[in-house]
Structure formats: C-alpha cells, structure tokens
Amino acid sequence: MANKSILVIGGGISGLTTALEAAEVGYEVYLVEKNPYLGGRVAQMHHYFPKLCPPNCGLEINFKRLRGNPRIKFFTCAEVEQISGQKGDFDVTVKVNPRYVKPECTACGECVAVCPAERANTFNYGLDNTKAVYLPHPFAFPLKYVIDRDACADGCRKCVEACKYNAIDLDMEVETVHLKVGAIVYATGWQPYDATKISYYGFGRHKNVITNVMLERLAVPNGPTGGRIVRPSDGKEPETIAFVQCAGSRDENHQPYCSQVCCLASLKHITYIRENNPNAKIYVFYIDIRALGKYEDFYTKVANDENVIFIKGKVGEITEDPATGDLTLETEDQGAGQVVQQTVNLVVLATGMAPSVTAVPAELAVVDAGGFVISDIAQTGIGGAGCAHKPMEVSASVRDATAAALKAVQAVVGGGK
C-alpha cells in the first residue's frame, strides 16, 4: 500500500506553497529547510515587481496557515542526506543540525547583548556582521535565535549565563530523522550565480562591484545600511550607477540559459535608486530587455526616465581606479556602432539563477543540463517546484508549486501510471 505522506525539500515560497496546498486537502507533509528560518529568498527581498510591494505580508499569511495546520511537520537547520525506494514508498534520512537554542527562546535578545564574537551576516550576503548568537532577520519564522558555533569564542558561555529562560544548550548534537513518504518535491529554490567566476568583471576584487541580490538588501530598511544604497568602499551614495545585464547568463562559459527575472529585477532596482537619489544617473548595459506581457508597462515607465540610459552591448571588461574606487566599463555600443567607455561610482551585476538542488538520486529523478529537476512527480514520485524546476519569478513559482502539490497527491494516491 502506498504511503500517503509527502516530503517537501525547501521552505521558501515554493516549498511553503507546496506543503500548504497538499496539507490543506488532507495529506501529511514533512517540510525540510536547511536554513534556521522559513521563507527562503523571498524573505530577503525589499519589494516585488511590478507593484513594488513588500513580501512580508504574503509570507505572514503563509506562516499563519502553517501554524494552524497540524498535518505539516517542519524541520529547520535540516538537510536530506539519503533517499531510496520508489514512488509510494520512499525511505528518507534527514540530518537536523543543532540550533543550540531550545524552543523556550522568547527572542528577548539578552544573549546578543553579552556575546563577544561576530560572524558574517549571510542573510545580508556578507554586507555586515551579526553576533555569533543571532536572529536570522526581524521577521524570522520561527522567531528563535540560533548560534553559529564556528564563530563562538573558545570556552565562552556568556549567552548561557545571560539567558533567564534556560533556552541555550551549547551541547546540542546532530539528530537523525528517518521518514517514510510516498512522494518527494524538491523546492530548494535558487542561488545567485557565483560572480567571482566572471573574472573580467572584477567582483571580489573591486569593492564597488556588487550583485543584484546585494543591492536588494541595501534597499531594505532593516538591511545592513538602513535602506541607504551606498558604495561598499566608502559608504557614500553613488551618483552614477551601471547595471550589467546577463552577468554570466546566456553565456556558454557560465550559464547558457536566461533566468527570466534579471531584467525585471534591474528595472525594480532602478526604482530603488531613483527613490533614494533623484539626481542619480543610471546606465543599463544589456543584450535584450526581456519584460514580456504584463511587465512591458513596467519597462516602459523606467525606460522613459530621462536619467536612465539603455546601451545595447555586452560589457567586455570592468577596471577600477584605485584612488577613487570608480569603475570604467568597456563595451561595444551596438546602436552607435562603436566601442565606448563609461565611468561610474557603482556597478551592479545582474547575476542569474543557479539551482540549489542537492542530493537528487540520479536513479530516481531526472535533472537537466542546468541542474534543474524536471521529473514528472505524478509519474516518478519525485520532481521539482518553483526555481528548483526552472528559473521563474515569485508569482510563477507559487503557481508551479501549486501544480507540484497536485502532482504529489496524484503520486501518493496511485495516479499518473
């Protein structure tokens, strides 16, 4: 008899949607997330495009649904280690890493006040630091602190002494959980393409070359700069900014595919900058601007801004003036038919989406050349949802995840044969 439970790997917007849709029609769901919080990349965003509204309200609605549904059991700080079996009868091993903070935590912050150690803030893409004991972000779910033991000072137990609720246990160990499920949905989302691989753009060498996801965090009021978009080198507000589209995308040496959202994300980022600094001059270097259907009006609105200049041409190289930190981009302006150089204060690389899928058993699921899971869940019992399936924006991810939930249900009830 087929197992009727469903495993969802990844707790971002796609994973949450898949889990909720399946659970709300009566199926038991296990949700596994490697981060200490749910919400994924959406939790790191400032605004959605094209309405430019914040994502927190949508996430909170999903968290409310999650809290009220006893059919969903979720694990944070957890990773799937092994999968075996077949559709309707999978054995799954999950490693749950220690948070070092127990459920009794009230997020009072007394532990942070006494912690002497710091770590790079991964939620802000390393743009600032947190203490070794930290709350992932102000709207984290669950709203519990977590401790980075690798960053802790040797022998320090100040957080333990400061916690009046006895909620910190520095001796927590890894736990192993064994699950039996009938279908598995990979909703592991995406990660920004590693811009250091595009050596001629100087990311990692030139301080004022940043990525699109970093700019997103700079714009957030609770981000590393309080919502101020500034240069990493000196904290000054840039007067001239260049956006380099398809940074690593549509390139056989990096990612041969289009990630679909990068152009729209850059248009959104331009609105952030114009709101911060109405006098800023912005240059967009592009191959094609892909803003189809309902998004064309959004593109037209941004393109009509007299302070925004679009230059059709792929940037060949970026060099830095070490005295000022300014950057010079060299490209062939296809419209003018000549090589041009443009010097700016800040460069933003529109890096594409790389899949975050891991631990996919080759004998059980099909992954395409880009690393995206393309198996039909209803047929095989394992498949992808959202950006684990293919690059897409948030609303498309929600639709895809809803479809994945239906296919997972079909798999566990014996459909799709």
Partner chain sequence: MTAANNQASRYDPAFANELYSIENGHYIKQCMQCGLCVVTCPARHLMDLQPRKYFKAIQAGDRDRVLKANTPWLCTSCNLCTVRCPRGIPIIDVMHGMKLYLAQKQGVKSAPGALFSKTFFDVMLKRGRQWEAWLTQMYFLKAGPSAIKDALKMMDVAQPMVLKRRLPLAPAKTIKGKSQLKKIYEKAAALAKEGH
Contents of the next structure:
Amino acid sequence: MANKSILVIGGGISGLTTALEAAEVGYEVYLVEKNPYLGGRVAQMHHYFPKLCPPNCGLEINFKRLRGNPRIKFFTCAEVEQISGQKGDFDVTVKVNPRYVKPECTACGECVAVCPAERANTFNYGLDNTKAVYLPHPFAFPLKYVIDRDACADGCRKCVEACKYNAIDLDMEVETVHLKVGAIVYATGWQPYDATKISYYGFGRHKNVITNVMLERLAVPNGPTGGRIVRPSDGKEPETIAFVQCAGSRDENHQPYCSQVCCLASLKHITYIRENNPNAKIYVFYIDIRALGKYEDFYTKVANDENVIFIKGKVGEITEDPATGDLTLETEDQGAGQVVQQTVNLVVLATGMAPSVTAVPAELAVVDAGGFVISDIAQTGIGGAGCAHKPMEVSASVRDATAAALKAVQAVVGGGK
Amino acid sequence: MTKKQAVYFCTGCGLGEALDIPALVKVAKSEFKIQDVKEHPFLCGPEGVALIKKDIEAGVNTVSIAACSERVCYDVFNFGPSIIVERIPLRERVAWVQEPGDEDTNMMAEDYVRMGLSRAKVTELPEPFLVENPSKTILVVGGGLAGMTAALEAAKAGYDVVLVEKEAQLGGWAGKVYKLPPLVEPFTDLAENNIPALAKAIEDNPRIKVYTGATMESIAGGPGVFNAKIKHGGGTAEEKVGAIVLATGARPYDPKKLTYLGYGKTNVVTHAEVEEMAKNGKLKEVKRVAFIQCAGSRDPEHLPYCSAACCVETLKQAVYLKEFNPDAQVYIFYKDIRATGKYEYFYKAVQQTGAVFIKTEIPGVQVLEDGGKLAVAGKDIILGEDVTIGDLDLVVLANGMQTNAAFGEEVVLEDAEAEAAAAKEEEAAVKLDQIIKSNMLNLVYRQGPEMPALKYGFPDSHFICFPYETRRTGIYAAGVVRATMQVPAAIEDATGAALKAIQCVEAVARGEAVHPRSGDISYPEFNMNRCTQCKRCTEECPFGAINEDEKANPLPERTRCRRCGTCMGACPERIISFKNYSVPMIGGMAKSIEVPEEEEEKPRILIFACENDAIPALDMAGIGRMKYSAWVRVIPLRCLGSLNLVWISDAMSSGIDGVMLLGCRHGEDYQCHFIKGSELAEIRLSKVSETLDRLGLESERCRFHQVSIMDYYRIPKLIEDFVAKIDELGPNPMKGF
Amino acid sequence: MAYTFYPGCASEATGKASFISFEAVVKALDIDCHGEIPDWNCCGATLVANAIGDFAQQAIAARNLALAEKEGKDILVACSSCYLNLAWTNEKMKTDPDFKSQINEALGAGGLSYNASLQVRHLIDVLVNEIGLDKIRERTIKPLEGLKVACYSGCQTVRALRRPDFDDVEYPVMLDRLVEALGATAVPFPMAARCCGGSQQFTNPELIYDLTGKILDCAAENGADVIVTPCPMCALNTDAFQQKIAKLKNKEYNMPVLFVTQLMGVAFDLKPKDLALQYNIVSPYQKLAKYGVKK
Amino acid sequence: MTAANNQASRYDPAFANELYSIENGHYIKQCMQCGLCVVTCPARHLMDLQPRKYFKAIQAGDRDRVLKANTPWLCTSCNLCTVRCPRGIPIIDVMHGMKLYLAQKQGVKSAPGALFSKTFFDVMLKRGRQWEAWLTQMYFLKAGPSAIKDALKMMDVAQPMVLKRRLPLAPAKTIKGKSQLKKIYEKAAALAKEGH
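Return one more block: the form predicted in complex with its partner chain, after the form predicted alone shown previously.
And the full complex, kicking off with our chain again.
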C-alpha cells in the first residue's frame, strides 16, 4: 500500500508552508532542516516588501501552527542523505547532526556566560561573532542552544559544568533516521549568489562593498550593529549609497535568469536607509526595474523620493579609495548618454538567488541547469517548492509551497498522472 | 467536568533565586485553596514531567505550570486533549525582566500566579462544533485557466468539484488565445494552447460537474454547508458545497480609454485583437508592427499598477508575427521589460527574432496616421534621440488588465451608513469593507454579496506570509481576479487555492478553525436572552461570519468563524463567550490583581497584549534580559479585537492606575492577523475616554500602542514612558473604593 | 607531463628575449618540452580575423593543432596572443561538433585533420599548476628579496578560455604567486589584466600612449621596480614605448620590463646570455645589480 | 531628404538584417542594452559610438551612423567585454566580423586598421609567419604619403628597437607548408562564406 506521509526538506518559509498546509489537510509530514532552527533565510530579514513588516510575525504564526499540530514531526540539524524507491514508496535516510545540546536545554543561557571560545556569526553573515555555544538568534525555534564544536577549545568542558540541567553532551554523535514516505518536496531555498565571483565589483577586496543580504542584518535591531546601517570599514553612517542591480543575475557568466526579487529588495533597502538617515542620497543602477503588479506602487513611492536617483546602466568597475574607503562606480548613464563616475560611501550589490545545493537524486527528480528542482511532484513524487523550484519572492514562495502541498497530496493519494 | 486543580512551580532557570517561591505557594494554597501545589528544580526535565503525570493519573485534570512562557516547552507540557494546561510565565515575564529577590518582583509574580489560577479555575475544555454531513465538494466559480486548474487539481486529490462558468464554453480568456507563453524549460518556445486539453480532462473526470452558461444566483451558509444556487439553462440548480475557489479572472483594460495612444484609428488594436487575428490567420499580411507597452498600466491616470503579464504577452505575439510572416518586423516601445525569472530566456529568444526594443516614456509616444499606414513617434531614451517608426501595418496596445471583481456598484448598507455617519461625529468609526457588487458570488451575507475589495478592486489577500488569507472564510480567490500575474503564477495560484479549499472542508469536518487559529476547536456561543440587537457583532466581525434575522438578532454561521473573539469584544452586553475564553474570565484575571493602597506608592498598570505579536515580543524582552517596570501586569488576548471595554472600566474602578494596549499595526499595511482587531480596539478605546472623564479619571490613563513582534527592544521604553505619565498623573482616585 | 612548444612569430623578433629565456628556464626546471611544433605557422594574432573573419583565422590556427597532434603531446605556449588563438580554437573544437567538422573540412584541403585530443597550456599555467611553486622555490638560488614587481599578466593571458578556469579573468594572481616564489614582492597592481592597446601602434598610436601610459603609471604608483609579463605585445608596448610616453606625459618611469622567464633566470642564477637582457630597451641592469646581474 | 525619410533610414530593418547575416553578426540581436561593455572598453573615449550604442544602432538599422563609426577599428581584442557580456555576446568576434564587412564594403584603404590587418594577413599567408619589420614597411608604403609622416613620428620608438635587434631586418624563416596553409585558408574562407 502506498505510503501517505510527506517529507519536506527545508524548514524555511516554503518548507514550513508546504509542511503545515499538508498537515492541516490531515496528512502526516516530516520536516527536515539543516540549520539548528526553523525559519530559514527569511528569519534573517529585517522587513518584507512591500508592507515593511517583520518576517518573524508570520513565522511566529507558523510556529504556533506547528506547535499545535500533532501531524508534523520536525528535525533540525538534519540533512537528507539518501533517497530510494518511487512515488508512494520512498525510503529516506536522514542524518541528524549532533547539536551537542540535548532537548533538556531550557535556554537559560548559563553556558554562554562561561564559554571562552568564539565563532563567526553565520546568522549575521559573519558580520560579528558568537560564543561557541550559542542561540542561533533571539527568535530561534526551537529555543535551544547549539554548539559549534569546531570553535571549541581543546578539552574545554566549561559549558558542561555550568549547565544545571545536564543538557550538554559534547560527545554526541550523528544519528541516522530512516523514514518511509510517499512524496518528497524539496524546499531547500536559496543562497545569495557568491559576489566574489563578480570580481570587478570588488566584493571581498573593498570593505564597503556589501551585499543586499548583509544590509538586511545591518538594518535589523537584533543584528550586529543594533540596527544601525554603517560602513564595515569605519562604522560610520554612509551619506551616499549606490545599489548595483543584477549583480550576478541576468548574466550568462553568472546566473542567466532574472532573480525576480532583487529590484524590490533594493527598493525596500532604500526605505531602510532613508529611515536611518534623512539626508542619505541613493543611486540605483539598473537595467530594467521589475516591479510586477501592485509592487509598482512601492516602486512609485520610492521613485518619488527626491533623494533617490535611478540610473539606467549596468555598473562596470568599482574602485576603492584606500584612504577614505569610499568607492567610485563607473557606469554608462544611458539617459544622459555618457559614462559617469559616481563616488559613494557604501555600495550594496543586489546579488540574486542561487538555489541551495542539495543532494537531489538525479534518477528520481529533474533539476534544471541552474540547479532548481523542477519535476512535477504529482507525477514523480519528488519536486521543488519555493526558491528551490525557481527564484521568487516570499508571497510567491508561499503560494508555490501551498500548490506543492496539493501536488504532494495528489502523489500520495495516487491522483497524479 | 469536575475540576481537580494542581499547581507546579519550577525553580530552575533562576526562578528559585529570583522569587520567593514559598510566598507564591501560599497564594495558591490559601487564596485559591489548591491542595496539590508542588515545586521542582527542573520541571520540564523527565522527573518534573513524571511528577505531573503521576498527579494526572491520580485524578488531576487542570494543571497550572508556573514556569516559562507557553511559547516554549509546549510539547513536554502537553498531557493530551482531556487535560487543561495553563501556563504562568514567571520566567520570561517576571524573573528575567525584574530585579531578583526584590519585593516588587515577588508581588508581580504573585499577581501572575493569581491571574493564572483565576483563569484556570473558570476555563473549560472546548468541544468542537460539528455540522452534520458537511460537504467536502469544492465549488469553483470561473472556468478560465485558473478555475479549470483549481477544479482539476482538487479532483486529482480526490475531491468532488462543481465548476461554474458564465460563458457557453470553458476556457475564459486563455481559451481565446492562439498560443500560451513558454511554460516549461527552456522557456524559449511558446506553449500550445492547452485549454482544449484541460477542458477534455475536466469533461472526462467523473468527480467534476460542470455548469456552463451559468452564474451564481446566490450562495448561503458557510464552509461545509454552503448552499449554492446556480442559474443555469433558464432554471436554478442547487449544490451543497464545502468551500469555494473564486477564479473569475480579469478583463483587458478598456481600450476606448486609450485614444491618446491612437486607439480608434484603423489598425490600432489590442492584445486580445491580435490573438483573434492569429487564430484566424490574419497576421500573414502584417509586415511592420509596433507594440506599445504599459498602455494604461503604470499610469496614475489609468491603472497605477503594473499588469504583470503584458511584457511576456507582447514577446509572445512578436513570435506569432514572425511565425506567420518571417519577414515581419516588430518594434516594441517599452518602459522596462519585465520578463522576470526564467522569462529572461524568452526575452533573449525574442530578441533573436530581430525584434527591436525602444525604451521610451509611454504616455509620450504618439500614434500617427501616415498615408494609409501608421507611425509611432517617441523618444528613444537609450539612443538619445526622437524616433518615428513609420509605414506600420499594425500598432498593438499592450492594454493590461483589471480584475473582474472591480466592476459593479459599491454596496451601501443603509443602516450601516447611517451609523457610520453618526459614528463620524464621534470621530472614530470602523471603516466598512469596500464591497463591489460584481455579480460573481452573490453571497447571502449580511455584510454584502462579494469578497471585500482591497486596493484597485482586487479581492483578498493582502498578506505576504499568507497569500490565501481571506476575509470570507472558505472562499479563496485565485488567479488574475486576485492580483495581476503571469500565466505560470496563475496556475500555481489556482493549485494553492484548491489546497486551501480542501483544507477548509477537512477542518470543518473536524470542527476546527482554519487559519490563523487552525486547529482551534473553541467557538463563540451567544446567550441570546440578553441580546439587545445592537448589531455590533455582525458589523465588526472581520470575516462576515454573523448574519442577522429581520429583528436584527445575530445569526452566527459557526463554520465561517475564525475564533478571533472580535464579536466578544464588541458586545456591550457580554453575551458572547468561548468555553476557554470569555469576558468574565479575562475580567476575573484583571480583578485578581492585588492593588496596593495608595500610600504604598505602588501603582499598577494593566497591559492587554496581542498574543500573536506583542506577547512574543515581551518574551523576547525576557530572553534578552531587558528590564522594565515592576508595576505592569500583562494579560494576553487572542486578538485585541476581542478587547471588551468592560475590562478597562472594571480595572479602573478597582484602582488600577493605567491600562496599556499593545496591538498590531493597522491601516493600509495592517499586520493584524484578524484584519481589523487592533484597529477596532483603538477605536473602542477612544470611546472609553468619555466614560473615564465622566468618572473623573484622566483619559491619558489608557494608552494604545501599535507594536510589531520585532519591537521587543522598544517595549521597555514604551512601558517606562507610560509609568512616567502615570507618576505624573498620580494614583487612581478610585483606589480603595 | 610532456609538451610540444609553440613559439609564435614574436619569438623571432620583438619577443626574442622571451624565447631565449624560456628555453633556459625549461632546461633549468627540467620541463619535458623539447621541440617546437614542426613547421608551425602564425596563429593569426589579433589582426588576421579582421581581414578574413574568425572562422578562417581559426582554421589557420588549427593547422598548428593538427601538426601538434601528430607529436601526441600537449601544446605549451608562451605568447599570450598565440595562446588565446590556439586555446580558444582548441576549446571550440572540443565543445562544438559543427565547428569541428567544418574546421576539419578546411584542414582536409591541406591533407590534415585534428581530433581535438590535445590541451593547449599557457606557460604560467604550466609553471604554477604542473611544475609547482615548490619546485620553483627550490630552484631559486638568488631569491629576489626586496625586488618590487608589478605582475602584468596582460589581458589575453587570462581571458583565452573566457572562463576563470586557469586564473581570475579580471584580477589574475598566478603570476604574482610565481614571482613571489622567486623571493620577490608582487606589489598591488590593479591593471594586471588591462589592455596596453595591443597592436594598434600604427593605426591608433594615441590609444597605446593612453593605455600603456596608465599601466606604467599604475606600476609606478604602486612602487614597482620592474614590470614582469609573459606577453610579447605587453612587453613591447610598455618597454619600447616607455620613453615616448614618458616624454608625452612629462614623466620619468625608468621601469624595466622583463619577461617572466628572464626574471626566473635571474633568480635561478642562469648565465647572462640565457637571460637575454641585452634585448631590453629600458635597461634593467641597475635594478637587478644586487642579484648579481651584470651587463 | 525629408525628416520622415531620414527617420526611416535610422530604423532600416534591411540594413540590420544585412549585418545580422555577417559572421557572428547574429549575436548583435541579443544585446539587451545594459551598457556594461561601454564602461569595460579601454578605447571607449575614442569611439564615435561606444559598443552598446553601436549595437543599438545596428539593431535599429541606422546605416549612416554604423558605416561612419570608428568603433570596431578601435577594438584592441583585449577580450574584457567578451568575458563580461551578460548576454554572452562574443563582442570581439562581432567586431572582427564588422571590420571584415567594412573593409569589403569600403575598401582596405578606408581605415588604417583595415589596411594594417590586410597587410599583416598578406605577409603571413605568403611566408607562413610574420616578419614584423617587413610588415611595418609594407604598411607604410601602401598607406601612402600621409602615413610616412606618421611613420617618422614613430622613429623614436623604432630606432631603439632596431638597435636592440628586436626588429630584425633580415627576413625570418618561411614555413614549408606555405601552399598547404593557403589551401586551408581558401577552403575555410569558402566555408565561411557558405555559412552565412
């Protein structure tokens, strides 16, 4: 008999949605997330466009739905290792990596106080550090600490001694879980395109060239700067900022597709900066502004701000003045019909979405040249949802993930083709 | 059910050190007469849980856990559906935000214990509202691409579907096109129009019943029990359905309004006309063609929004022209080419046909007649000069779209209008939903016959995280009726809407609420004896869940209810309550707060906070060990819409010095998960000022703040500011009376 | 790894020093590269395609590939322009079946064919990735301590395959690593892969003055003692035009331009004749004196 | 010429199609006018039409401007635009095609670059390899009197070259397979002509 449970890989907004929507119909769902917390990429965002509301608001509702739904079982620190079988009858091996912190953790935080070691804070894109034992972020769900063993000092057991609840086990080992499911949805999301690959923009060489995702962390009150948008080089508030659109998108040397969200994301980032600094002057260098549907209203709103200047022209070179850390962008201003040099304090690269790399079994699912999972879940039992499926914004991801839930249901009831 | 209460105090996580636990135990034992009161150093650990379970085996059925917030350890403290669990959040809301060992800290903890126990004393286990033989059939209104997709996808998942299309044939707009834009990799080749195939699949599917040439005469009832009357073939068919997908599509923007772009001149046509020409083979003779993008769209004088699909549609039609006539030359006047995502590949493919793209300002191009031919003149922005493309056989206006939901008169509810006028004099009034009589659903709802409209007439939804959020429970809008979108998006949207409809019928069958309180089985009960027919509950319900009879008695449609409690907050007679959430229950919590005598100089401030955003934010303040005033006591509400003013007047008359409301942002970009809850609460609060003044109390003693979940770092400051204000005002003169 | 050598036309004239020092370095490092492609012809440089089109030029370049295939060894190229033409033609032969059959049809007219079995490798690539920096470090007898070098890879060196497979196409680093293995210091040099103006000396001399001038300025501003390059065209423009540009800009550069193999020869303490420094226009002797180099 | 006629010639699809059909010319169609090539080009300041506008003018079919533009002759084949072009246009290859087209259309003497390239090719085909000193002399001879002045201006560069034996005046070796090379070239040229 066909197995009617559904596996969702990835616990970001898409994965949570697919899992919850299917479970609220009445299906049993397994959710596998590689991070020590659920929420994925959106948990790192300051605001959503166009309403400029915090992602944690919607995540909180989803976690509430999850807490109240006995049909979902989720794993954090977990990765799918192997998939075999076929639609309606998959065998899945899940590797659960050690968190080194047991479920008994009460999140009291005593361990952090005694921990002597530090690690780069990946949640903040390395913009600051945490202790080796850390809470991934204040809203982390589940609210449990985790240890980065690579960062621990040799033989250090200070956290173990400090924990009153005996919740730390430094010898924890990888566990393997075997699941039997009828359908599998990849909702592994996206990662920012690696900006160092666009070498002429100088990311990694010039300190004050940052990416759009880093700007999110700078803007958020619980980020590395407490919500102050400042330059990495000197901590000063930038007065002039340039946005470089299509940094790695619509580019056959990088990602040939349009990432669909970067225009709106930059417009949103402009609102952060303008709120931060009423004098800030902003330049946006673009090929086409792609604000579909009602997002046009948001574009209009930002475009009406006289401190924001839109220049059609893809940025070529970005050079740094080592003395000031200021940056000069060279672009063809097509409206003016000439090459312009614009010097600014901070450059934000609107890097696009690359699908998150996952071990998708080629014999069972279809992956396109860009790495997106495109097979029809109803037909093959395996497919993608959200940004693992194609580049898109949050509300489209939720829509896609909801559709994927129905496709998964069809796969397990045998209603697909 | 006979209650057997027990209370458990956790002394872990610093609670034991920060609080005088014996004093708290005393509150439970002496004030609440509870015998089973235990403490444990690690209550959420296996031993602690075993301790509770042992008591449950011995007959305890109402468990109060004085430890951490309900947002954590939810799983370890879940003892099954027959056990009431109340959480007293001493950790996040007392010990972690106050000075340990302080007298005021302990008073605060004691009050939280009182509030928790008084609530536990009266709350009851809810029982689900179950309708008899709920229908699990999905009604899809609209037989275009989105509607057909929703119907077929729901049927494939095993559900019966009724599909209603007003025209004689299925297909809608998509049925009339020659071909569809690329739908699959590599996104460079046009897709054959699959509408006939879809129609065939629908015809062949025994689960789908199709009514063509049919419209909705009326829809009454609610999820699981909708009674849909379908006007069809001169008569009326009746169907009992469980949930509805609204997929009535959009229509092209009226080209008659585009005379400034030459419409009216011979051979100036719209996208739709080109489709027809393609189908009839009339493009063979067409050699030189100009497309004008954003004809009406992105134009404040016409459609301020972007119609989303026109760029790709034009690219598609450019391919037609080449297909029919390889010598055809296409010029595209555009503002931005919005071929998003993988349609970038299509854009490139169309460029490879030799189409010329001219970036220009759209109101600004001119269409001229030029000796029997047409010419388009405008500025080529990126060539930096004026251009005129002449000798054109055809000029195509990419004329965008408008939702079908936007056509029709606006509903005016007579009495509501009068009331609104009266309320206006009082300044604050609940804004009524805009409902346009578009003749699509014809709901027999007291609030009007269609879905409430958002900006530009698009019906639900407004949410980013929950695009299927809807203000009419069980009715999900999908496709271009809901928002402008490209073809693949419409297909996904319809599939998602089908899932939501299915989910709704399953939830109704289980007696559960749908989003956002999914799984909640509690529901409001009306004590009709005391009803004064004031109609506030029917007017204020954000989901249109309550009808009225002729005498203005409320007729709650239970399966439409979303359990937010807005009706409970609205009711001046307090006749509406849930088993586990009621006016007396929350009032009782407020009253259980011990108000010190004036001389003690210990003011008390009561905070009513939204449990969706403000409460998590307060928890975050706790996790961040932020400190705030020890005078405050927080009571969570399902939604501030459930705030009943009697709580405020009771609190004031019992000597509480100030009341603070923490709700979600409202207005155009509202964040309230129940649409209007926080807005209603603020309006209600403004109405209470008068009463307060009458009592000789300063209305500044009540304050409303819009906060988001991320405002946790700001909340301590808001509290401090309010405390300072109360200090300035001095003690509540009602104290001690 | 064994190679057949493609010297290129410059090896017989403007880039003679490159050829001579190359042979010496090959010997010193014991690289298995003991012969030229028999009867090799001009690759077409940057100019032939202008006169006959890309395809015909690539057919001409492919003659060399076909001749080399008979030797059965990969091709080692020291000249960047030659590398560009040969490597790109080779790449297309490997990846584009239509192109391959067309080229083979053309080669067939001369009784040749090429099965695309070879790799075309640039000298720098082979030195860094095959021979290895360790071996070069080991062979260095006179570490060039204190010598500040602007490593001018040149544009065509790194862009041949239009992919960053062998080095970053914009900000190459291999030459820097190589020079550092010799004990010298590679100064920051953002113009490392920027154009010198190429072969426009007669057709658009202003362009050479302008672009080469910028490169010289950049090297000078970053404190370089010498410029090092593998490319004969880069060397020609920066060396032979240096005086003229200096005069035009009213500046003094005195910036010797060495082929990378010449610099290696210095560090390897090879014989003066092997260094071929007598061909340099801007005299390098003063800057190299402390490493034992005499006229 | 009326304004309308003038406009018509600015958007002449026949001319655009003619250029699309030259070797590598079809790539021009896929230019999306991002302008990256413009900022990338080291010779842009000397160009009448910078690359993006040049492609736009070709797409428009703007015959006059395209034929007059010095754009391709300033291309140094540095390849930077080609490796950067987001639409994957091999811009230097397109420029090669344009230079060949212009030389055929307007004659090799119409542009110094055309003549130099042709001379380079002639020397190469004749000998199998380049002889730089000979090439230089041939070029200035063919270019005529005005070029002699330019040549003289170059003497300060040429003299040290000669002194340092970097412009050997003695002819370099010729290859054995000269006729083989010629046959290959002729066949390739014929195939290329068929190809478009």
